[in-house]
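This document starts with one chain, in the form predicted on its own, laid out as structure tokens.
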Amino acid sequence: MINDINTVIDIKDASIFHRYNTILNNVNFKIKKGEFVYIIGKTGSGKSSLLKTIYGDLILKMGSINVVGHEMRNIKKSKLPFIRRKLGIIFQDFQLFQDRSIAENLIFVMKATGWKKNIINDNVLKLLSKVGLEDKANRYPHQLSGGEQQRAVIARALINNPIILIADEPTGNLDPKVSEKIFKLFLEINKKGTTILMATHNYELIKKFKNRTLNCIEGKVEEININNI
């Protein structure tokens, strides 16, 4: 258990494989309830992996990632569920259906959740509001811009009002004015008390919206001054 009820995320003496190559070694940091951090680094730096053992998908051999009060290391499959559902996690490319509308697939994760059915049409619309999509529920993720599918991503995040939102290069596929439109959507939420975890390589961004940053570099993860870079 995580002792200081504000920390979210603690990690000590952590090691971060992909596939059998240590990528990270000795990763120490504690995350609070309602920060915003920004992970940085190079391409194949460790930014995704980490992020993936911190919410289960990379498996922890080495140290301790404790995650809203639930250790990670060696854990069960079966407990994972349970665990995201305090995490909202943003991909890159999106992961919408295809053949489904942006409200169905908002209501299949509701469905898969749990939901009671005569919530879920009132919610779907709520949620939509939140990110400026309520006039395109019925539209087709096809039939959106890219910052479009992403602001129903975020959207989809939202659904269990979950205590963090992990963000792996949520604006790397959108062009620079779209980006800042949704690093100020994070913003917001974050304003509401969300804490969030953002992995980014948009240093033009992240120097005007500043915030405490980690940067993976050489192995190993530090803390530093966003202007030094």
Contents of the next structure:
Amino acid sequence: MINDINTVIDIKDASIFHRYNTILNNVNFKIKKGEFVYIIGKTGSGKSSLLKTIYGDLILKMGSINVVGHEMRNIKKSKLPFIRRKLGIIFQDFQLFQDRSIAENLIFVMKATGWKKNIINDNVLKLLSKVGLEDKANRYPHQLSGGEQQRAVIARALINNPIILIADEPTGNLDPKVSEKIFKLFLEINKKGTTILMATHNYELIKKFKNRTLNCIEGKVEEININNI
Amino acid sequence: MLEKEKKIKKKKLGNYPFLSVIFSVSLSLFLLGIFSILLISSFKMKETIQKNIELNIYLNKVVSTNDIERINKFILSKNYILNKEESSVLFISKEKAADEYSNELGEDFIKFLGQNPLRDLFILKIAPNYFEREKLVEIEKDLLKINGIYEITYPKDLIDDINNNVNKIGLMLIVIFFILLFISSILINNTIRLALFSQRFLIRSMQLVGATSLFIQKPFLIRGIIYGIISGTLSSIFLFAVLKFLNSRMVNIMGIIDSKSFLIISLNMILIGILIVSFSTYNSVNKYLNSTLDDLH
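Following the display of the form predicted on its own, present the structure of the form predicted together with the partner chain.
Below: every chain and molecule of the assembly, starting with the one above.
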């Protein structure tokens, strides 16, 4: 258990594996409630694997990772869905269902996580208005721009009021202007109290919107000063 | 334009391409049905032969009517006769036998011999569960204890042949049935795994947003059960049609496979269909549930 109730993620001496290869060694850091943390590093440096281990897509074989009060080492598969409902996961390639409208994408997730029918529709509009997509509810993903699709993904991640949003290169497929808007949206969400852990290599925006930054380099995770990049 | 877009077919959870699944499951179940019919036919054939095997009980040369009556009552009281009715025990007097024999020969052999050499005879039908050489020997010993019985004959070699061969054929059919069941399961499993391949990202997305495994599996399993029922019913209809056709062209198959047996085969086909499809679906969905993103690509 995490002693400090304000700690959302607590990683101690963790090694991150991808298949049989060790990607990161001896990882140690904490993320507190309400923090905004960037994870940077070159392609293949282990950013995504670290995030995947945090949300239980990769198995933690060594060390300890405590996520919103749950130890991920040897975690039972049956417990994972309930932990994931406390997290919001955002991908670079959106992973929206192309055969459903944006509203239906959200409804699908709500049904999958046990929402009652009578409150679903009201909440879909509330969520879409949070990300500025209230007038695009009936559009299909391919009818939206990249930025709008990423907003829809953020709305989807916010469905279960997550304690922390985990974003894996959320602006990787977007142009600089749209990327900045998405960054601002994350900052807005963060201001309302949601913790954010974002893997990115958009250094320009990291420097513009300064926050705590962790660097994955040579198999280690180090805290760095953004001005030294 | 928007109207057109709305017609995009939704990939409903659990709704995998059903035609290939139903086709292969129905075909496998049909083959299993054919083997079930062969199996039942071989056992029915054995039973029919068993019911028609007769024990001939020859009586002493000189027996009184009372003795015959006593022997008849004794035989009728025994458990090993086919049923406790007169039809299982037939009495042929030596005079009647001589008449019949004379008719067959076309001359009166008693006149020629000066006496009737034939004996009074009981013909006995035996219950199928006594259709083994050891049991028949026991019956023979039991009957020979009665005063007035001279000799008992029955086709010993035929009984051994039938027992050995029908058992061998039955065993062979059972082995083939299970091999076929195994091969069918593998084929059905592969078909379903391929059909579910299109749903792997849907399954994964649900997992990542926090849907429980049971919630994800449920629609797939419901579909599996429905496909199992449809396939079992289709293969039963097809099997019935084939039997009807064979019946009209060749042999009296419907006489061997009565409606009760066919109903049992059909229900079993539906049950096996449900079990195999549900089990394969459960396995395939679990495989995708336990895959990482890299495995899915």
